[in-house]
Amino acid sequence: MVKQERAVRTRRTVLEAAAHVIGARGYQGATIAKIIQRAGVTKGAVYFHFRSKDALARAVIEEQTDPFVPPVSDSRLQDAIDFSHQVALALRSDPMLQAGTRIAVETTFTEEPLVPYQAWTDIMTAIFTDAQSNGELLPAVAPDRAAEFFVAAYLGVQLYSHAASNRADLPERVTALWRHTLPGLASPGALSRLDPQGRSRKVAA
């Protein structure tokens, strides 16, 4: 049990080191040799855990949307605002989330691209799934080419913003992508009652 907890801790820390040099140096630019030390453990417990940088990578992706529980309420719609902007404050300072993009943006033209991208649309089409079950969708709205679409232009939102003003503004971009999305996702009942801007900002502030 002593050796199992152990294996699962040196894991979590190559795991992590991998999202930090991969987030700081870009896919192409990370070593093992860099995620080694940065993770201060040998070469061997890398290799019993990962086989290779393609593996840590792989397994970045797959962990990157484990700590983000979309918000369940009467509005489903709302609750993919929300959702959404849960995730751009987490950008700005989530490792895991920063590399996984990085990894998707390097790889996207090689061979074998590693794309995060359909644990996210997962996640959208879900929520959309039960928007049109509430009456919340415009009725030619298809809920999987919906999030399909969403995913897609938020990706392009965060990378803008990233590099406009290293996400400090992510925030105020995901608002407008609303704004300008909601009036072709949301029902007119619907869309009189979301707030673009998300529930969760305004209790912050």
Second form
Number of protein chains: 2
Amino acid sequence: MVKQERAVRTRRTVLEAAAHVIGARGYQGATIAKIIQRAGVTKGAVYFHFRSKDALARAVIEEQTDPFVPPVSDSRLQDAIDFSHQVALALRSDPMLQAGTRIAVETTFTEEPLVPYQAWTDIMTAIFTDAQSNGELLPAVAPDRAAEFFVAAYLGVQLYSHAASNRADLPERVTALWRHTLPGLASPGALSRLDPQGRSRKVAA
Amino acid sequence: MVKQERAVRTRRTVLEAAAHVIGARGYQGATIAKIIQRAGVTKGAVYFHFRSKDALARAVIEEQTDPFVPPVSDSRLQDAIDFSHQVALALRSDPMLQAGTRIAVETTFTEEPLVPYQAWTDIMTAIFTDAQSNGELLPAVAPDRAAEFFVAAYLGVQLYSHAASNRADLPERVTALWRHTLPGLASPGALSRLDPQGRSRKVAA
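Given the form predicted on its own above, produce the structure of the same protein in the form predicted together with a further copy of the same chain.
Every chain and every other molecule in the complex is listed next, the one we just looked at coming first.
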């Protein structure tokens, strides 16, 4: 294995360890020492890639959207729905995603929030912009504003679901989110063809 | 001052101190010692009312909805809108409300979430049920499900606003929440008469 490959692997191992420790203990409770222990690498290897717990947390947040490739079909609104269900299923098992949410929420009230909402908002803005070009949106809907609203509402829905059922009811709550918001987003012609439960219950990620 | 009055006042003083300390340091960072110091009362007086930090946090959550009396007019959906704007304005200044949010969010990921969403959901369910009787809701809308969705979405919107602008843009984001959700809630006749910005920008609480 060449040096660079090994470095990439070590970086990934450390990130996964950080996600695990932060997911279990929270951002305040996580320590670099625990992360090093979990990763099973040397202290030097960790500090080679990340200078601090803050840098590790930022990397977890930046990379949490990486595995998700939203579907592309002739209905971009249906793609948005399917994408949100993919993420909902992953939120129940993906430590990187769970850690990202926890970091986001726990640092909201600190001086420097590590805000991860922008990456999700950019993805949704791109999809809604395509939907607008396709004539799927109501004329009054602005794709960027709709995306900000949707990401915010989705954040609340997943926290509510976490508190209510440890995320067991998240798919139903995501469906309800779409049922309540699609009439304010979709043109009447598009609306009648959309399935708020998603085209497939399978994880496409 | 009779004994009982004094006890009620002391209890309130301790609760306000707890809200202040938790609002500033977070639930994990707050200690009973700091709360006692802030309240300026004896340790015995605090423990007379509250057995633990957990009991204090629960009381903050239980009492945060108390000062809010939703308006009652012939449009219950407009009442819901106005109420949500009242709460948004209060969230920018009321330490009890800010502490309640912080406790809710920070304990979401622990073994025993101190979930405060039920009280808000009950208030919204009551308003939406009246709106249904008035004929203001679309036939497919279930008041309790709509209330759960709304409270969850509102939670996300206020966290997003906190991270984006320290809640400066919260009124605009609450208006956007209603613009995006009213078409899925309100009957066409009701929809045309509703103002998502609220009837008055003044705090009615």
